[in-house]
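The chain below stands alone and is given as structure tokens, in the form predicted on its own.
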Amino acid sequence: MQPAILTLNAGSSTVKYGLFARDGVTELARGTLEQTGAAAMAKALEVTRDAKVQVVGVGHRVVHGGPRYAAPALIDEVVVEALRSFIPLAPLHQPHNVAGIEAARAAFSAVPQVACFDTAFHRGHALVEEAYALPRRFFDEGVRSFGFHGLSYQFIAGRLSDVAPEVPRGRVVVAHLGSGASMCAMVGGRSVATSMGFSTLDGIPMGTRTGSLDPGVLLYLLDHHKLSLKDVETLLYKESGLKGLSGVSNDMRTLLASDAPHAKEAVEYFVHHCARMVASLATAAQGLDALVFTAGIGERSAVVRARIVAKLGWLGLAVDAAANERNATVISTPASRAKVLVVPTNEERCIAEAVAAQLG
């Protein structure tokens, strides 16, 4: 049988997965299996033996890698011990993604398994990027801007040499736009500053989550509602974004459709503030030379792309019609002062390709 490498990605209800050729470029199959756990991991064994491929080696795409973790890790007890110390720092996500581990560990025992973290991208981030204005104390014990979409960042900075050469070497700003939505600013391939933080919620709003958020808010919803800290939780993760402000929809393909004032009205928020980040990131690179978009709406709302960089006129900005309708890799005008680009991205196999750097 043909040797292969599986890539999971374990959920609160779901777990995604990818077949992958031993050198972990060829893709040879995906899909999402709805259960969990054992359960998972059983029909994952069954989905390899229709394949007809033997796996030798299991990827995980874990949420935190917490201070520790700046590179992908081979999965030993003393990994999963610290990844379960990472669960008051994602309480959502990590649970569910160590719970993976433990089952793949008990179902494919006999091969070596990777740990690939969400974080470990950003790590390295100067201390005015990473720290907030809180005593030091707090900074010490993990309260600190982690950054996430690292994978994904990661196969972007990868990919760009391929489709412009000339653009890794410089400044750029990666928009990972779906329904979980961030941006990266990258400096030679290399992250400088993030718009998420210490959690998934902080900065551009996404399809139900705030994005960056006034903590005198939350203040204002425990003493003056009475929320309780499950109620802000909700609100912030689930009820938010563009869901929350629209009243519609949190995807943006039907709010785009929609003549709702709401819906229109959400759109415009989230277009206003991509642009007000892109900027924001661009400071923090000191200078642009290229704008990527990437993830379900960058990739697929010539739109919501177009809408984004008309913002972005006064930095000398431009998109060309026609690319930008085609999804084109280069969708800028030749007298844009920066590149505009569509690159989707591969989170899968960035794991694929970190698990075949470990098995040599």
Contents of the next structure:
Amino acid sequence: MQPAILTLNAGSSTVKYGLFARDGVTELARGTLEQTGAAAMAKALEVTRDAKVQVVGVGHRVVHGGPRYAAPALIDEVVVEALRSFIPLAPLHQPHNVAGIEAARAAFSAVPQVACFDTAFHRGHALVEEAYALPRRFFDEGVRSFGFHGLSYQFIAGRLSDVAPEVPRGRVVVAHLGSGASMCAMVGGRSVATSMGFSTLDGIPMGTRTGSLDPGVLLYLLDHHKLSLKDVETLLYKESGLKGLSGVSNDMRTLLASDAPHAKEAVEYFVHHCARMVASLATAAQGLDALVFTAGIGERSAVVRARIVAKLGWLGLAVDAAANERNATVISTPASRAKVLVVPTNEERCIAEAVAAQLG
Ligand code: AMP
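After the form predicted on its own, can we look at the form predicted together with ligand AMP?
First the chain shown before, then all remaining chains and molecules of the complex.
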């Protein structure tokens, strides 16, 4: 039987899986299991049997690695305990990730398993990026800007040398624009700043999440509207962003196709704040040699890319309309001050490669 690496991304109601060859590069299969825990793992065993592969390593997507993990970790009891201790930092996702790991360790007990963190790529930021201007004791306790989407950024960082050989050494802003959205400033392939912070709420607006919001708004909602903690959580994570602003949909395709004035305003809000974030992150990187678009909106929406880059015309950026329209890899004009690229992301492959590296 062919040896294979299994990647798992355990959410609240589903487990997304990928099957890769032992090299961690060749994808054999991927899919979604509509179960969690032991039921999902029984199904995963079935999938690997049907695919006629023998699982030799398992990689898990884990949202939070706390201040500690700057790289993937080979899972043992100590690591599981550490991951459990990060649950207060990511109460919506981390419990499902930990439960997935526990179920997978029971189901695939004989093989090494690796935790791959969304936060790890951003470790090592300067204090001016990592800290909030709160009393220091909160920083020491772990109230910091962690950043997320790190598996996507790491994958893109690895791809850049293939698509534009001079770019990886330079100053790059990567825009991961999906239903969750963030951006990352990289210098020499390492993250120096990112738009998400302590949670996945901060930064640019998303499908249903706010992006940056004056904390004074929260005080007002709690005090004046007497919202409960749960109400505020639901509002910020599930009812805001494109969905809240448009009143139409959280889906960019639907908004682009809609004539409703609020749908148009929501798209303009998204474009405006994306452009602002690029300029802000370019300051953190002290320049901009390339802007990279990735994830659902970034990879597929020529119109959103064109509108974001148009707002960065004052920086000297320009898009070639035809190249942009066909989602080419390089979409900037030769005269553009920075390259503008479209690079599809692949978080599962980033996990599979980490497992392959652990297996040696
Ligand atoms: P993701 O979370 O990376 O799967 O991205 C999901 C987002 O990508 C949703 O808002 C989709 O509406 C958006 N999307 C996917 N395809 C397109 C497209 N062709 N044009 C505009 N948005 C798209």
